Partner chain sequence: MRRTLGQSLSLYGGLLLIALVIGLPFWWVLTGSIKLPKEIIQRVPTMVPQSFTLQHFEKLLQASDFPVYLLNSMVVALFSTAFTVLLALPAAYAFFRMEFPGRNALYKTILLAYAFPGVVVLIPLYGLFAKVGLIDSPVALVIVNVAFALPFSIWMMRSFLSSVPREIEEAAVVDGAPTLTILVRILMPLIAPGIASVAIFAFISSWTEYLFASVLIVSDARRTIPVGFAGIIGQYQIDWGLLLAGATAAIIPVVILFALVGRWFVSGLTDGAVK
Amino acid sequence: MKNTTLAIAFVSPALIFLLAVLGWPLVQAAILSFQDVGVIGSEGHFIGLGNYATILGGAGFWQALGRSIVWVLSNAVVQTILALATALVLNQKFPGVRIARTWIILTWIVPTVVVVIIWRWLLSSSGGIINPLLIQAGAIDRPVGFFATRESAMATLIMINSWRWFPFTTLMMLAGLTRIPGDLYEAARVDGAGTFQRFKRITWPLLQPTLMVLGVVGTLLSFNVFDVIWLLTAGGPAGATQTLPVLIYETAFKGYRLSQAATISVLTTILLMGFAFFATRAMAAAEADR
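Where the form is predicted in complex with its partner chain, what structure does this chain have on its own?
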């Protein structure tokens, strides 16, 4: 249907709204990053690139960036493995398949704070089930504090976040799996290919476009995770789980250095947009090669 005026009338409310609530604040963040505002509401002066020199010259930003990269990559690996295995199971025919495909997403639709309560309780040393289970299995001798050491805190957070997100990834993979034509498998079966051969020669290569899209979207989505980390460890112990979003929040609302927080925000945005730009270009190139 061609009716440009009407189309613009349909799009503009959403567009103007997004520009006002997301676009304009981004500009404000950029302006703030060139000033020296401390506490919210106080006046600032123009100080040029001073904040950028401070942030890029200090260790805090780079350490948080490193943790964010570890966070994103580990979540990607754990979730891809869990989701692929789950999707391969749910892609088969069995009674109740619809119900399974709907309710798998349960962990993703409950509030994050509920996820936090669930896991704090399961992992707690009084009444939690995980410690007794691990003791019974012989993995540990006495109850451990999962958020007590630097490494175990990060690893535990990654497992909890993956538990919350892998069903979402599973549904996306299922969408990709259902697009693979069934005759391909039939033909392979006739040719005598086994289960593993069929996975390796058909499923895996044909799932690549799906995996690539998930890689880009998943990277951005896990990068942004804040509440699970904040509510479980608040970035601790000793900053071990302080990713970039946590650093921004702490700098602004605990450290009262608003302009510096805005500076980290601007740098983060540039990083993510740069990643999205190059990733989509690489995907388009891969598409063209196929």
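Same protein, different state: after the form predicted in complex with its partner chain, show the form predicted on its own.
A lone chain is what you will see next.
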């Protein structure tokens, strides 16, 4: 009992701080979702579930949710493939591997505005260098507007966001790989197992806990990405890249419907909390089965 009381005493300040910083804004957003506030600072009246009926009954929320799901799944696939391949390479011993492990994180620590400026210049159809390189390689016969069409805009954003975030995922996977005992690989080599068999029987199964954690954290982070999308396309063209965070911003600050934006925020929070709850339960069950 004394140890429990002491532990609560030490943890309480951090919990109170988190409740004040995170819990109070969530409560305020929930209260706002039951009102009809249009602009920040204006008076609102209680309208009950009217905003929820409007949002859930309209097509905008569901379309943005669908685009968010496509965004999250595509980022997860691209980042996992890039990160796993890079982590497997960096897990080997070769000259300069320590330097490579250090500098791989560079694209992740670069400010978002810098990333956007660099890629906007590289992909420009008038002065960028990507189009001339593709033309010289014979891949295209004329400059491509990477942000001009609905399909290319979303694909380009996924590529840019994955390029920025896959180094972080790489380091997490590399940490998981370093925890795999080297004796297992030596024993597999002695038994005649090839590279693919060692990956299939040793690396992939023992890397599953790391991949599951990255799946949960990566989903939550990718779902809430706003800056890259807004700075590059602002949700366009024709709403093709309007994910839920972009829809919330546009509803609040361009449509002047603050309460409806709060409603979308509450619904998004419920979805993400539900995903996190069931994902952690599944991880715990999988860990218990091991």
